[in-house]
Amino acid sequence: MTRLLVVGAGQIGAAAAAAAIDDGVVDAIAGVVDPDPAAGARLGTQYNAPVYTSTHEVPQARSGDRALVAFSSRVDVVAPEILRLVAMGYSVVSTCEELAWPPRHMWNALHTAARTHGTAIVMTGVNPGFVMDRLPLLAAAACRNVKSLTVSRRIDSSARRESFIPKTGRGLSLDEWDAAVASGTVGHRGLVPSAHLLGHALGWPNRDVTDFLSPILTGDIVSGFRQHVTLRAGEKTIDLDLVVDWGLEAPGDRVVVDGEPPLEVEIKGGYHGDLGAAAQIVTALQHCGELPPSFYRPTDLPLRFG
């Protein structure tokens, strides 16, 4: 029997706890993990799960046990939750944005930790994990002489889940806006470590990496924002350009190669982020435990399986 261990009971982590007992990915849930009495209640009484308020009262897992931690995009707060969980057996999948390019440090103990207890640790999602990373460089390898990589993502904010919408800023002050910006709360922080991966995922070396937010105001009110980071590698660049605004026109997902010869490759409409993370979820609770004991990025997972 497969079972997931889920820790974080919010939308993400419901959503994607129900996709894997809808598609026989796993046979139970072992337990809902949620600092929030009620909501870890909410799904814990759905599945008939027992439920923590923290990682400390999880106990040991059993053979093909699995945890899914989806509860922050920051990863000094979530390594040492899955630090944890592996060293209790559980192989662990990762929606946290920041952990798709740890610092090397939180990357050598992540590595190290899961070779030792014989799991896998996954980071995936949707960006990180798939639209500005994995498709990108999979268009990329179709190619020779790469010079430049650029990939825009444009997403209508009023089609995505209640708990984004602080992200994006949306009915902010300039002042508040800029309180939010210096405290880190809204913006996305998976464009970095995308422009990253892709940089050392195609050999660049010397890589210079640039990040620049701004909001989108209606009237003196804040709407939404564009972030646009730059990865340089002497001549060579990669161009990440995110926009999220609410009401957004022609959402979509774009990624141009200049190389030899050119792609370019185009989601018309954008690929959902909320069901999108199902998705992918669902994909590396499937698989992890296929997977030789390591810490996996997202561009480090193979394309095919079995």
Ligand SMILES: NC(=O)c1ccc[n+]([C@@H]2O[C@H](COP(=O)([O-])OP(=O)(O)OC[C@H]3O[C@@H](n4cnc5c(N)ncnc54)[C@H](OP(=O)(O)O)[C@@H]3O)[C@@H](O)[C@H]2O)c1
Second form
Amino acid sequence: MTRLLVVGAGQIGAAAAAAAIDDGVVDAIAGVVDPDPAAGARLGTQYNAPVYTSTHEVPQARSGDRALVAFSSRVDVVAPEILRLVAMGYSVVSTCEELAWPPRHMWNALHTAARTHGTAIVMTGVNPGFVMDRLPLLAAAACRNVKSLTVSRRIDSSARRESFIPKTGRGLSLDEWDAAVASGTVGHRGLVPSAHLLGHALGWPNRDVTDFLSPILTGDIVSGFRQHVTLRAGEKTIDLDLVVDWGLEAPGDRVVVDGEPPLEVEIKGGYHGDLGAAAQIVTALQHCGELPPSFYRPTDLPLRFG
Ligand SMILES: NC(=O)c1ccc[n+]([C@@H]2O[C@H](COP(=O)([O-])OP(=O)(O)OC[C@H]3O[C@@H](n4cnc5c(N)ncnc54)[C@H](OP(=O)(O)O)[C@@H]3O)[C@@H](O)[C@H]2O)c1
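Switching forms now, from the form predicted alone to the form predicted in complex with this ligand, please provide the structure.
Then the entire complex follows, led off by the chain already shown.
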């Protein structure tokens, strides 16, 4: 029997739990962890599962148990929780953006814990997880002499989940935007990790990464943002460009590889961030038990499991 412990009963946790049950990837929800008892109770009642306010209260895993950790974009916040869950025997899937490229000492700790306890830790998602790393890597691997990779993603935030909107800065004045940038609550934490994943997977040494974030204004009020990350490795470059705005026209994703042959891949309308995240999580939950014990960043995962 495969059971799922949901750590973070937010919109992604709830959507992924429903998708995993619907698709038969897990048989039951083993428990729900959320410091907000009301949020935990909503999901716990739905699946007749026990509710905890902290991972300290969670029982040891039974054989086949998995945990989904979906509550923060910051690796320093999620890593201690993941390490605790792994020590209790859970295989862990997480959408934490910074987990895609954690600092070296954290990578070591996660990798060692997974090996020691015989489980897999998988970072998955849309961005990071697919659009700006796994997909462009697949495209680049089909070309010789890759000189540059450019990925652009345009998102209409009005079509996204509620919990995504505060990160876009929508409704802030410019002063409030500046304060939000300083406290790290707006913008996307996943672009720099995706750039590193690509540079690393392509084997490009001596990488230098710059990250530029600017607001999009409607009148004096912020309605979205543009973020541009550039990785330079000698003459070679990776450019990741993200535009997020309320009601943005012509949303979509595009990958351009300057190589032999040149290659351009377009996702018309864009890969939906919320539906896609649930799909990526379900795939990871389905297959994490088949992976040798280790910590897997998105570009470490095989295309075919089994
Ligand atoms: N990689 C990707 O492509 C991708 C895609 C989608 C989402 N994500 C990330 O996944 C995370 C979840 O997204 P979301 O939209 O579901 O967020 P959300 O709606 O804000 O939900 C997060 C939930 O987790 C709870 N929480 C906070 N600290 C916790 C802890 N220590 N243990 C357990 N639960 C805790 C929050 O409670 P409080 O409200 O009380 O804090 C909230 O109920 C976010 O960090 C998001 O950026 C990544």
